[in-house]
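Just the one chain here, the form predicted on its own, laid out as structure tokens.
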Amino acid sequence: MSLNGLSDQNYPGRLFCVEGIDGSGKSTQIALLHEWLKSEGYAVKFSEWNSSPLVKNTTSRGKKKHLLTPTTFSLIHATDFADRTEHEIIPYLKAGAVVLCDRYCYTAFARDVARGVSPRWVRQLYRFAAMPTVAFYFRVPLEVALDRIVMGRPDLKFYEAGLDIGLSGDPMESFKLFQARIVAEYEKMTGEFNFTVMDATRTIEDQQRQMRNIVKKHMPRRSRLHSAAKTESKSA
């Protein structure tokens, strides 16, 4: 166990994740990175936050009926993360592949704490998480992110807007207050978890170029990662 609570086991693969508030552009950047790594010949596994089939339907039902408290929300997402860690993340890291995560446990550390959950408790909940090779944090002014979100989806969802924690009865005002809390938590974590901070106001091309240059520094020879993944696949 490492000093910041995450598992520091060494695997032959590489794990890169992106973090940031909604509207920061992180999903666009990791999608571009995914396509580039595949074109370069690497074996790549993509894993997305809250995508495990084990709990996806349960989460959806709870959201629709507004049944999720901050603690149950935290536990459901931790279950989702644990399932993906066991079946997607760790097996591919052991096989020597590159694993890309659109949001990692830091999302829980930011959102759950913004909802009032104990920082210590939620970090203990995710202590099994593997330490990323690089965790990219896309820093963006709150107003810029909000403008991007409103342009894309003017109707904010109940939990997305943070209406469950009573910050405001107005969805947009609640969303702003909730996102501000999340930003504050991310900023606290930049030093704690050694985030690689990205300026999310730069052009998509500039950000992607910077990401690729950083990722390249952490990659072994293509053949090593690729052959390791193929060997593991054949033995499975």
Contents of the next structure:
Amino acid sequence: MSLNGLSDQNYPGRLFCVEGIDGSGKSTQIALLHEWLKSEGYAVKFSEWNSSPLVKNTTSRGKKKHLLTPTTFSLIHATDFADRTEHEIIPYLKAGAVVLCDRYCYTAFARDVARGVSPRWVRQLYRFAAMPTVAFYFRVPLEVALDRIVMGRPDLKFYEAGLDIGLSGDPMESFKLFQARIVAEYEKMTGEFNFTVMDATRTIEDQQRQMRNIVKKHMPRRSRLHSAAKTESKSA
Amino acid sequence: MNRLRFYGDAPVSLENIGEIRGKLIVVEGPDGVGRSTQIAELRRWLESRGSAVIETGFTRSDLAGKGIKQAKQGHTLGSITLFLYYATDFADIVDGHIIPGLRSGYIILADRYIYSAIARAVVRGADPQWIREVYGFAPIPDKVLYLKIGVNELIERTINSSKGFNYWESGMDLRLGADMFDSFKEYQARVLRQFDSMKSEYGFQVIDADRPADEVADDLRLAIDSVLSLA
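What's the form predicted in complex with the partner chain like, now that we've got the form predicted on its own?
Time for the whole complex; same chain goes first.
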């Protein structure tokens, strides 16, 4: 176990994740990174927050019927993450692939704490998570992010707007207050988890160039990752 | 009246709920030790004394019960995923039944609690410290009554009961033996060792369950009486 509690195994693969509030542009950036890595010939596995087929029905049932409390909200997302860790993340890291995650356990640390669960407890909960090679945090002023979201989808969902914790009865107002809390949690984590902070107000091209440069530095020199994996398992 | 206390850190919303009137009584012990018979008896006794009782336990919750059942039908469920699915399920029971019941002044009779979940998870390879942290959301019971029995007596009861050996209670997912009997014996012995190691950690009151049911019932009533008379 590492200092952060994340499991620090030395797998031959590489793990990059993007974090930030909705509207920070992180999904666009990781999609561009994905395309680039594939074109460079790397074996890439993409894993998205809240997408486990084994857990999906329970989560959507809980959300639709408003059954979730701060604790169960946190646990069901951890269950989803565990399934993806056991099936999509660890095996691919062992195989020497590049794993890309749109949101990682830091999303839970930000959202669940904003929802009132203990910061210590939720960090313990995710102790089984593999340690990312680089965690990119897309920092964006709240107003900019809100503008982007409000333009895109005016229909705010119950939990997304944090309506379950009663910050405000008005969905839009509640959403803003909730997002502000999430931003505050992300900012607290930048040092704790050594985030690579991205200025998400810069152009898409600039951000992508910066990301690729950083990722490149963490790739094994000359050999491609899959061949690196072969050599490592031989020498082990 | 007392304050609700938790094993770990509770969410902010539960930290300040103030005084509660209810009591949480847990009956723990391995499968087949006679928990449900004893709990039914206790319920009748408590109700005859004028207390309102809620029975709860590791029955499947409204939230996750169906999901777990479906997930177990496939064969891809990883162990950490399963531990957390069970924890989600139990948290739904805690938040939906146990805490509201305690706040309303009920006596909650819990047929098993986090100790069973921890014992089973550790036997299946979970980090003992991690799984305890995960269940930190659980309220600390007013009393934990542990029905203790040896593995040979447990086997005898299981054979004599109509249920016999079943897949999960024999730990067949772990393949601890050539057949149900061998596996049952080894699995239950491991679970019992986990319970033993939790006795002082969680302050179990040990009740010798290798006796006639009415003698066990007398001890259980006596133990609960002492909790209720404090109120």
